[in-house]
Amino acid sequence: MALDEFTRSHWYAIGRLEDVPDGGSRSTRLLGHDVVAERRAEALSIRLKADGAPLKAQERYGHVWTTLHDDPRPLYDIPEFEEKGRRLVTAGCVSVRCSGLRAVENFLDLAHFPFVHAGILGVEEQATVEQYEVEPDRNEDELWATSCKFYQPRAAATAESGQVTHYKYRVPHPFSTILYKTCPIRDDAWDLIGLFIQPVEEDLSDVHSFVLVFDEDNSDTDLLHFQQTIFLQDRFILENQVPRLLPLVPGSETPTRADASSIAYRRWLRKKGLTYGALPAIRAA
């Protein structure tokens, strides 16, 4: 599948900062192309492996980013990364045999909490997804799902008991998504959990995740293990979805009221003319 312009025009995380130490390198694959990131005298460079052509590079949000485009869209802003007192834990890369679009859509899905993450993010006795709002931010060209809430027996590593957790979901990029959720220890703040998805191939993704939280009690290892437990439960579901690519044609799968964010996400991708990682190839509406 040839790369569509919308997919090609974005920045992608290809590893954590510590994955490319000074004097070291990291070889990986992005959108079907082999790339190499190197750091010499603390300067980061990224190139295509095939012909050595240089690629643009930047370091933000604890990760190394690159793009295949000569004039890419700006990388979206996450202002919470500048707030004092927050702790960043990067969970590293997990390879998943599915389209990165499937991984984003699964992250947006509240309905699976009581069944895939039973005893942590949900319980079967309280499985109803209450109505929530989905709206585009046209100024930033991204999607938001707001007014989401769900009862969770252990919403976060800091949680000591069950609570009704409030959520906001943000999709600022076709292969990135960020969750803003109730902070158990601060009423005036949200904890952040995010996925920076590196589409290796159309049906193979390297998922880079992070948590950005207020937490004075748990170690980085505790926070990492909590996040990995959740994602590895999701990984089993993602790798067993058929098809591996994300269907974008309306009516190809049957949605419910709880799928409002998924419907809006697919519509957004369809209007942008995205074809990479989607089934079947589609044209802009």
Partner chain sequence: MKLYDYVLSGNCYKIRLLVRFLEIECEIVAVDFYPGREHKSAAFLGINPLGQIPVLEDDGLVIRDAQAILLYLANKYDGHGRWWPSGDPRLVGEVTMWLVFADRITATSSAARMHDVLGYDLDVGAARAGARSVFRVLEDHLTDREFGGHEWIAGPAPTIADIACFPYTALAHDGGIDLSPWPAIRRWLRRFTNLPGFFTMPGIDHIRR
Given for the second form:
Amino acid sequence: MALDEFTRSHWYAIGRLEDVPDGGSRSTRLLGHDVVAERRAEALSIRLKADGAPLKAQERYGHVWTTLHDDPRPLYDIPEFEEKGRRLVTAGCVSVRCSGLRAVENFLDLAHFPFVHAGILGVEEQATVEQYEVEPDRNEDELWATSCKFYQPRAAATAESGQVTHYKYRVPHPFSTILYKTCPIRDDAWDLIGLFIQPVEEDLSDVHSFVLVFDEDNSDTDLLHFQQTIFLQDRFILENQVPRLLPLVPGSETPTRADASSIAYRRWLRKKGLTYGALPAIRAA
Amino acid sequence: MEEASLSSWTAVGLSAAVSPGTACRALVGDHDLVIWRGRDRQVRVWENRCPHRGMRLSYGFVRGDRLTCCYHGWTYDGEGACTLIPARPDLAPPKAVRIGQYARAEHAGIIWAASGSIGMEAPSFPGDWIGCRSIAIDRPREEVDSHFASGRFILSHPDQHGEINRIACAPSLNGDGVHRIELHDSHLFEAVLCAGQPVSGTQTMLHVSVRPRGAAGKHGEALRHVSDWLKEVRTLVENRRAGIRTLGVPRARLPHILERDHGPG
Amino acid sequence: MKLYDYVLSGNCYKIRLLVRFLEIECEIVAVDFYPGREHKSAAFLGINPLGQIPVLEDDGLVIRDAQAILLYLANKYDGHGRWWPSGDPRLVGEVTMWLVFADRITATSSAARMHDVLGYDLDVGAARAGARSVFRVLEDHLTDREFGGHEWIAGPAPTIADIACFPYTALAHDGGIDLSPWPAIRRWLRRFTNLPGFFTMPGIDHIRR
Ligand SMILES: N[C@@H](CCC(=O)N[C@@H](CS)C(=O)NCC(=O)O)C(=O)O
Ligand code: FES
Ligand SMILES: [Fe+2]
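Can you return the structure of this protein in the form predicted in complex with the partner chain rather than the form predicted on its own?
Complete assembly follows, chain above in first position.
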């Protein structure tokens, strides 16, 4: 499958900063190509393994990023990374046998909390998803879902009791997504959790994730364990969705009003001409 | 596994293995199936895919006579119609949502499935059968079948005097992977039925039932006897291609099945 | 008492299960196993020179290896001798045999999972093939047990052998191994999830349903 221009034009995280220490290297795979990242005398360089062609590289948000494109669109801003007092925990990369698009869609979804994260992010007795808003931003470069709320028995590693958690979701990139949720210890702030997905192949994804929160009670390792617990619960679902690629043909799955973000995400991908990791729609056309 | 189209009745599990309130998965070539049984004791065989977002339904849970998907809790009645969307309990589930169904039947302690359009009755086997076990053999069904057809499997069984008799297995009933062995003088059982599920080009599940003879208290012994025999069948089929010689089982341990004395030929 | 623990480790989960079943108190020390490889840090190697979790500290005693810890806890804290039936030599033999067997499940099924989930560089084909042959042995054993009217790996009730074999069997699919060829194993897993006090870990929630 030829890589579509939209997918190709982005930056992708391919590891944490710690994974490419000075004098070290990391071999991985991006969009079907083997790539090698290495650091010599503090300088990071990334190249294609096949012919040694150099690739663009940058370090941001605790990760090493690259792109296959000569003139990529700029990597999106996450202003919260500059805020004082937040703690960043990078949770490492977890491989999942599915299209990265399936992983993004799952991340945007509130309705699965009571079933997949029962007792932590939801309870079956309160499974109703209230209406929320989903819209692309002005240039249609990003998708935002806002005014989401959901009852959660243990919303974060910090939380001791249940609460209604408010959420915002941001999709700044077809293979990245960030959520903003009520911070249990600060009324005026949001905690961030995000996925930077590295599509290894169309149906194989390395999922890098991070937690960027205000938290004074938990150790980094506690936050890490919490994040990994949640993601491994999702991983089981993602590995058992059929087909592995995201169907963009309307009618092949059954969205309802509770799936507003999924509908909007798929529509946005179609509009952008994305085919990588997706099923026909555009391909057939 | 192109042939595994479920265009004929195929064994997909033992009845006893899908107890009321449980669901499990079965593969027949490209067909991914969920088999489940409600409290009404009816078994259902469906396409293993939730119409909502594609999750495999075999990981769902059965409540009453309904199957609930483990991803968002969409709940389906026995006909495969959606009855509940927990995220929107106010919403009438779309009528168009209906899960692909397979024809299914239960005979001889075995669950049989076929594609929905099959015009034939499922095979039926008179008498009282008890499911013995299902056993995975890492060879395609044709190969398992040809072993049965060759008469190479010998089932040994004691008669009422404790004498060991041996019977060579009969060929398939009709080439559909079902093999019935009748034993007239066995003390333990009257017949053994072996039905092969072609899982993939490299694996067969053999679902095996027994018509035991004698008191119910003796059934465990009969089942264990057949199960031990099946382990030897498995070894024989799998090792043949690998060129490993099957070792004879010591007499003292009541041999069950051995390849015929002249070996696997 | 203190357990060096990682939430995604089936071996640590064995210990947490027994701690719950015995209703004893145990402090959990979260180890950054992945991605931080804290179990290979100098500080942790001082606790376990093998660089592995789980490790239990109790009364100044430091024990490594999940099966050894299960034995220790059951001997010390299970007054009824249910989980480790030490009074019956036959059962001692059988339970020990399956405790050792549990390490084979770790060596195969867990290795496949480490590869598939965390990207460990190992021969995943060999790991899965190994797991399949190990599961076949367990399947045949549990099938025989059922013919005799028994539900557990050894003896009339669950023992630490069941605890030791449970996690990486239940987690097999994380390493790309589908359990449908082994129905007796699936029945046993379901029974295990119905034990009083049972709780799940990520990746095995589906078995309960
Ligand atoms: N036989 C040991 C094996 C423990 C084991 O494999 N632990 C894994 C985590 S679940 C580990 O620490 N692996 C790191 C290593 O072996 O280097 C036991 O049962 O505790
Ligand atoms: S995929 Fe089954 S309920 Fe959503
Ligand atoms: Fe989730």
